[in-house]
Each structure stands twice: as C-alpha cells, then as structure tokens.
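What follows is a single chain, given as structure tokens, in the form predicted alone.
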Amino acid sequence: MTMATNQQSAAYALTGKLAVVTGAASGIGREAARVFARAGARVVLADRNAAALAEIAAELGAEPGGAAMAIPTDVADRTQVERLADAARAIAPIDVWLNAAGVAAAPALLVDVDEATLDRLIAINLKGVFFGSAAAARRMVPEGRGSIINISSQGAESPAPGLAVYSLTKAGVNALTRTLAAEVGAAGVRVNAVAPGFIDTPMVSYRFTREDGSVIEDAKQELFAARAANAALGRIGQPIDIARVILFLAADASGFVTGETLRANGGADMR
C-alpha cells in the first residue's frame, strides 16, 4: 500500500478508540456495533434487552481482536445512562457515542394517541438521546475530542399520518443535534445525526407480525414493495446501509462535519 492509501484507510478506522452504542441489542444499533468492532474499536454495548445484549457482546468478543462489554441500560433513566458513561470512561476516554436506542408504536391518529404511548416514546426516543448526548459531552469536552451520533428518522421531516408522536420525537433529535453541536464544537466534539428511511429492522415488524409472533408474509412483501417503489434506488434499506454512514460520522473521515443530519433513505425524499 502507498502512504496515501494507508492514510485514507486510517481515516475510516477506529483502531484504539472506545465507542458506546445504545440500542445495541437489535437493528441499526446492533449492526453499528459490529461495524465499529470491525473498524478496530472497543465497544461498550447498552440496551434494555440483557439476553440479546449478551449475545452480541459474545459475538464481537469472539472475533479476532474483538473487545466488547455489555451493560444493560434503560436510556429513559438518567441515572442508568450516567452509570453507563462512568463504566465506559473507566476503560478509556470515550471517542464515539451512538444513541441508537429507540421505539415505535402502532400507527394512530394524533387525536387518538393515549398519554402512555406519548410518554413512552418521548422518554426513550427523545429523553434517552438527551441523556446520552449530555453524558457523552460531559466526558468528551475535557478530552477535546469525540463524536456523538444520534439516530433520527425520515419521519422527522416527512409527514406520516398515524406517526405523529414518533415524528415529533425525531424532529426533537434533529434540533438537539444542531444545538449541542454549536455548544461543544469549539471543544473539538462533533455532533451529528443520521435520518434513515425505511429500514428492514425489528422496529417495523409489528406491521406484518401476528400476536403469536408469526409473520404475515403477504403483508410483509406488500409493505416492502411499496417502500422500495418510493425510493429512487428502488429498494428498502438494510441495517448495514445505515451502519456504514454511522461509521463515517464516527471516524476521522468526517472530521469537518458537525451539526448535520445525514438523510440515508435511498432517495425516498426525492419522490
């Protein structure tokens, strides 16, 4: 390899860095944890699902050079998030913090949404990102470096009848991202968001899953085909598509990028 090639590869590497991933037990968070580990990072995994969290930690730990720690965490509880941050910082300075934990709810018109659903989505999707971002910033600013990455959604900007609460939480994530970026940029800390389009993750499976957990295959294929037709690339997204965008924001390659929301949606917002 030439020196230029080595430098370019290094710009996308996380060798020797420590990354915290919330929502690491499934979906985008789980795939991002894999990508971080393959890029050379030590990964601290957090999620409420302790069993699934242990599985991904074991998977990453079994890979050559892999190093992962699992810390069951409810991101809606600020005390637990601070405990997570303390545990990660005890290992090494935190270089990357990915707020990927999030939930959705069955579609309901705004006038029909019950308060319990409203509170649950705000607690996890918005307060959880707030708590994680604050915990990361407190520990990154003294070090003079770090990348905080939040998972937003195409729904933050595109009207989606029936998803008012989900959309408002993600719009809040976008605003939080820009504001924190302005607050900590001078200290060398970057804050960005990724807004995925329709991604094949467990979060969307409620639309075609029966109460017993079985899949209604016709409904699944109909939904996927409709979403693919709405994207310029003609397909739906996979977790790896988003994880690679997240890696860009985590690595030095994006060193002059902050306060941005990258819209990784296959061109769906062009239709």
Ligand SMILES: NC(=O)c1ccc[n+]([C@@H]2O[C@H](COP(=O)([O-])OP(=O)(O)OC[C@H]3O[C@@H](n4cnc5c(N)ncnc54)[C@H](O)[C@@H]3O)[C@@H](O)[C@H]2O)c1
Contents of the next structure:
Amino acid sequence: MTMATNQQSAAYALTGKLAVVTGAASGIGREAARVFARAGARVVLADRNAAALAEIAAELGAEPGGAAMAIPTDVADRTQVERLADAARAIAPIDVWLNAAGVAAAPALLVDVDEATLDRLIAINLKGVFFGSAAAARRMVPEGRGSIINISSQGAESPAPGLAVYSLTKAGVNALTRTLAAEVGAAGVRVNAVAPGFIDTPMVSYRFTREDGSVIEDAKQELFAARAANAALGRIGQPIDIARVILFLAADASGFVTGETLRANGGADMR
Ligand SMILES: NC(=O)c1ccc[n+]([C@@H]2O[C@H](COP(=O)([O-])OP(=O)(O)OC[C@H]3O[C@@H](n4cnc5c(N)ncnc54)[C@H](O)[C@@H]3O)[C@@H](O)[C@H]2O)c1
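Other form of same protein, the form predicted in complex with the ligand, not the form predicted alone:
First the chain shown before, then all remaining chains and molecules of the complex.
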C-alpha cells in the first residue's frame, strides 16, 4: 500500500481512540459500538439496561480495541452522566462521544399527551443528550480535539402525527448540536447529529411484541412494508446503515464537518 492509501484508510479508522457510547445495549447504539470497536477504538459502553450492556461488553472484548468498560448509566441523571465521563477520562482523553440512548412513546395526538409522557421524553431524549454533550465537551476542549455525535430523527423536521413529543425532543437535539458546535469549534471539537429514518430496532418493533416475547408478525411486516414503500431506496434501514454514518462523523474523514444534522433515511424525506 502506498503512503497515500494508508493515510486514506487511517482517516476512516479509530485506531487507538477512546469512544463513549450511550444506549449501547440495543439497536443503533449497540451497532455503533461494534463498528467503533472494529475500527480500532476502545469503547466505554453505557446504558440503563445493565444485563444487555454486559452481553455487548463481553462480545466486544474480542474486537481490536474492544470494550474498555461497561458502565450502567441513566442518561437522565446528570450525576450518573458525569460519573460516566470521569470514568472514561480516567482511561484516556475522550475522542468520541455518541449519545444514542433514547426512547419513544406510544403514538398519541398532541392534544391527548399527558404531562408525565412529556416529562419522560424530555428527560431522556433532550436532557440526556444535553448532559452527555456538555460532559463530553468540557473534557474535550482542554485536549483540543473530539467528536460528539447525537442521534436526532427524521421526525425533528418532518411532521409525524402522533409523535409530537418525540419530534420536539429531537428538534431540541438539532438545536443544541448547532449551538455547541459553534461554541467549541475553535477548540477543535466537532459536534454533529444523525437523523435516521425508520430503522429496524426494538424501539420500533416493541409495539408488535406481546408480553410473552412473541411477535405479531403480520402487523409488523405491514408497517415495515409501508415505510419501505415510502423511501426512495425502497427499504427500511438497519442499525448498520446508521452505525456507518456515525463512524464517518466520529473519524477524521469528517474533520471539516460540524454543526451538521446528517439525514440517513433512504430518501424517505428529501426536503
Ligand atoms: N429506530 C428508529 O427508527 C429510530 C429513528 C430515528 C431515531 N432513532 C433514535 O436512535 C436512538 C437509538 O434508538 P434505537 O432505535 O436503537 O432504540 P433501542 O430501543 O433499540 O435502543 C435504545 C437504548 O437506549 C437505552 N436507554 C433508554 N433510556 C435510557 C436512559 N434513560 N439511560 C440510558 N440508556 C437508556 C435503552 O436501554 C436501549 O438500550 C434513539 O435516540 C432513537 O430516538 C431511532
């Protein structure tokens, strides 16, 4: 390989870097943790689901960088997020921080949404990302480098009846992404978001899962087919589709990209 080829490969790798991933126990966060580890990063895994977190930590132990640590964390609790950041920083300077933890609520028209649902989604999807981004930025700025990545949603910009609260939390994520990017850019820290379309994860399939764990397959396939038909690429997304976009934003390849919310929705929304 020529030196130029090596440099190009290195721009898409995370060799020797330290990455923190929230929401690492499932779906997009878990797939991103795998991709980070395969790209050579040591990954600090965080999620409130301690049992599932331990499973992914065991799996990543075999990857090049591997799982540095699994730290059960509720991202809605600022003290726990700060503890996570301190534990990661004690290993090495934090190069990458991915805020992937998030929740959806059962679909309901805005006029019918109760305050408890509003508070719960704001606490996890908006304050959780706020706490994580701030904790990461405070530790990255003195190092003069770092990439913070937040998971937004197509719903932040595209009206989705029944998903008002989810959408407003993600619109807040877009806003905080841009503001923080403007505040820390001069220090060499980048802040971006990914706005996925419909992705096949437990978050979207939970409503087709009965209490005994069995899946109402017909209804699930009907929704998935409708969402696929709505996308220019004719399919719904898989976690790996988003994880690879996240890798790009984490790696030096995206070194001139900041304050951006990158859409990855298969062409379901092109405005
Ligand atoms: N699946 C989609 O279609 C889709 C589309 C757009 C955006 N997103 C976003 O992608 C991100 C990941 O979602 P997913 O689809 O992988 O869902 P998922 O349910 O598979 O994973 C979410 C993870 O977040 C964790 N989590 C939830 N609340 C937490 C808290 N308070 N503290 C710590 N961890 C917590 C869960 O335990 C779970 O492991 C979320 O921010 C979601 O809003 C998903």
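Heads up, when I say rigid core I mean the largest set of C-alphas that superpose within 1.5 Å between the two forms. Here the structure is a predicted model, which means the values were calculated and not measured. Residue numbers count along the first chain shown, from 1.
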How many angstrom apart are the two C-alpha positions of residue 211 between these two forms, if you fit on the rigid core? 3.5
